[in-house]
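Let's start with one chain on its own, the form predicted alone, as structure tokens.
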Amino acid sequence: MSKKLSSKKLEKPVKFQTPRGVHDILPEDHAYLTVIKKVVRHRARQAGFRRISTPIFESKDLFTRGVGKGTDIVEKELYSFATKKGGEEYALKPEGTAGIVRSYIQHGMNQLPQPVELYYIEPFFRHDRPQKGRYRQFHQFGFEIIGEPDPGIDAQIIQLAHLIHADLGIAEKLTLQINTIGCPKCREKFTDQLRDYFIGKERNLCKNCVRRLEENPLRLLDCKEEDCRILAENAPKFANMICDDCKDHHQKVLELLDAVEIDYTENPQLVRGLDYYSRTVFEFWDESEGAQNSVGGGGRYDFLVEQLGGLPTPACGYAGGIERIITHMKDSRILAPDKDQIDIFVAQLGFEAKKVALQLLTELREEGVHALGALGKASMKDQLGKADKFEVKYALILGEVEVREKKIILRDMSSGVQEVIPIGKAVEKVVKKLGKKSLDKYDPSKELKKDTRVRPEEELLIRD
């Protein structure tokens, strides 16, 4: 018995890793997060959107008819699994558009004042190959403007993109690439070109693009590979097949940037990797890097709300990546303000100091101080030495002394300059010494308010 227990005690501990692809979000980062997150939501409220939240994971068959069956998301990159009963096939969301889309048509929101803003902050999932800026798990922030075909659509949500881009400080390393793809018709006139151009030259593209040529020609303007890129710059162009009202709309969609001031490159070769794009389409691509670590685009999506259900609807949508943008952040040395700081350490020894100690904490906090208080065994030494690892502004320190004579010692903790006060005006104190600028006050009860609006079912009853 005696062995058996031994040979377990040398047993090693499994050490757990994330899974390849994904990553943890670590308190500093969390604070990039954080005031990406403020600077949408505020961008979004000015611009009328509301926010929306999908469903993690949705039909597969959503996304197979949305972002298109030959797409590399729907072939190669979605995480799919089926139902242990019934078998149902379902995948975790890959982007935000077809969700968004499944939900304005199953929510009747074609009823409502059009257009529709939505925006959303989600995680997303993609079996791709991680690399920089690139996770299976990944986070995106995103707008969609459902039932309005204007080109000042088009304008307006480059322009809150742009704006947020000039926000967060990275605004200059970003050039906005945009082009056409025109309707349906003269997308499919342009499509046959491209076939009759590339057939032939198959020794020459990659496997990716062999597959393309037969699924979705249009998609090889788009490939990353050197060989590919050469035979598409001679390719047929776009432009030589575009209809009027196609190039009417992108003509307008310029002079409007123009208006706003916003610098553009027009790019034939782009054409976005999702199936359910139609006449304009954009993209932010890194200054340095291009398309190769882009942090968003988007485009028009005029007949995805027919495709999946709905009535006929344009729309128009972007989809910025989070992470990359915090890559962005870091390279331009820009520091996302961090207010999970400590400001007072309450540092005590003795069972009665405790209880006034906690006492303090709670007053402290309610006035918006962030403060820390160590309620263990440990020495006032090494207390005060968790405080300088804090790097607390301030330190209030009592023992069994200072709680018979209801006094506290007041150190600043950069000085180690000390004072005694009355413990009744210890919160008033460090209130006063910190400012109000420093406090972090929060009351939810000045925003919530009681509905007294009478509900149907209450009017029934009153009435009988």
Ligand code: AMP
The other form holds:
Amino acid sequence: MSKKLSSKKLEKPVKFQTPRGVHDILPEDHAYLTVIKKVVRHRARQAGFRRISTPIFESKDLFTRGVGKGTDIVEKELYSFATKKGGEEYALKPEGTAGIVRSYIQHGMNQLPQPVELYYIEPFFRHDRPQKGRYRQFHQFGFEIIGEPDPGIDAQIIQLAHLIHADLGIAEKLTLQINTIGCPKCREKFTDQLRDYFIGKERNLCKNCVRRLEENPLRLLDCKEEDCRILAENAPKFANMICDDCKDHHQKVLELLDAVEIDYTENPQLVRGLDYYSRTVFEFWDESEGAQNSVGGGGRYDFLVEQLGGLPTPACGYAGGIERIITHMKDSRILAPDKDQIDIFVAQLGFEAKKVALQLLTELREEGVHALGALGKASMKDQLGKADKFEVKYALILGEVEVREKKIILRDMSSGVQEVIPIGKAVEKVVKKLGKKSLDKYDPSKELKKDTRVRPEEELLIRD
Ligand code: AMP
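With the form predicted alone done, generate the form predicted together with the named molecule in the same format.
Entire complex below, previous chain first.
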């Protein structure tokens, strides 16, 4: 709840509240959400991405297989349910990549010119322990490029994320952490060595890492617990075991980042918490908070399409956390443009005045003026008090006398100066005073064209 609202004493105890870890997005924060979406859509369009949305829930098996059985997301954080006894198990989506890869395969997108570039802005769900920057419903935007193995793709996705951070004014706070976790072949040798190194040291490992030692020893490298971190620092280094192809790929990604002047920190401990990655992995950190609250992350997933039933298809992606970006914008004192301001208030007294007020409101809005009117039965004093609270620039005031004389009072709310003008001139006068720049005009009919081509009916339907 916003400070403004919470300071008001509530009459009764609130009966229903949002569940732990989930939040309303109040209008103040929507201003941030809107500007982030706008920036993402703009950068995505520039780079040839097209938007996709996958369902909020899908087969649980998709996420178990896609994200990985032993990962925190699947093991501890998946919200799952079955429709009926013995019915299929579903889960709320915890991340975007698995669903998009499923969609790529299901809709035969391998028939399209490759690589296919897709982006999304969606809510996700994880049964995480709620804390600062960690919620049970949160929003991510993300990019996926499917169908191209070249290191240029990795660099392009990283650059895109960086440009979005720069547009939103937070790039300077963030450092790019990058690593390679190789291909399954060189990683297998490495995980064997890691297992050998950690076996016998279980006493000093946290409970999670003891379990990970069996399932995914790579994850021991990025554990946040202090004892595990000390051990991880002396663990075998992947750089000594990486195969020539993976090494070359990594080197090229770094060189391409140099070419587009993006700074990075090579971080051999970075492995990411999802199983599908191969080769490049990266995250954007605020150095003061480290991995705990990374703003976003991604990497290559060259084997996921095949693992989910498609043909072998290389791919790379990124997901950014919108709530955390908003926090960083607020910490940096960046204000999101608030386009919800009201310009003018129409106050009226008497039924005849109400009729004219409604007509005026309609005309003002058609001209692009944000206009509000009190259509209830409040006194003129209360109506003008309301106009003050909405911080409008002008009020138009109309009583029975004014209606009879076809006049209206135009009041400058900051100076209190009033003038009486003909009703017929009111809209024109207000528009002139506000200036063309503050008008909010949108004419969808300019964008919506009639399709005159002959097309089969099924092409006009939303796909099923
Ligand atoms: P991941 O792919 O899990 O690293 O998530 C990508 C980004 O999404 C993270 O860097 C965060 O910014 C954001 N994120 C992940 N989990 C949460 C959460 N539980 N609450 C809020 N944001 C999250």
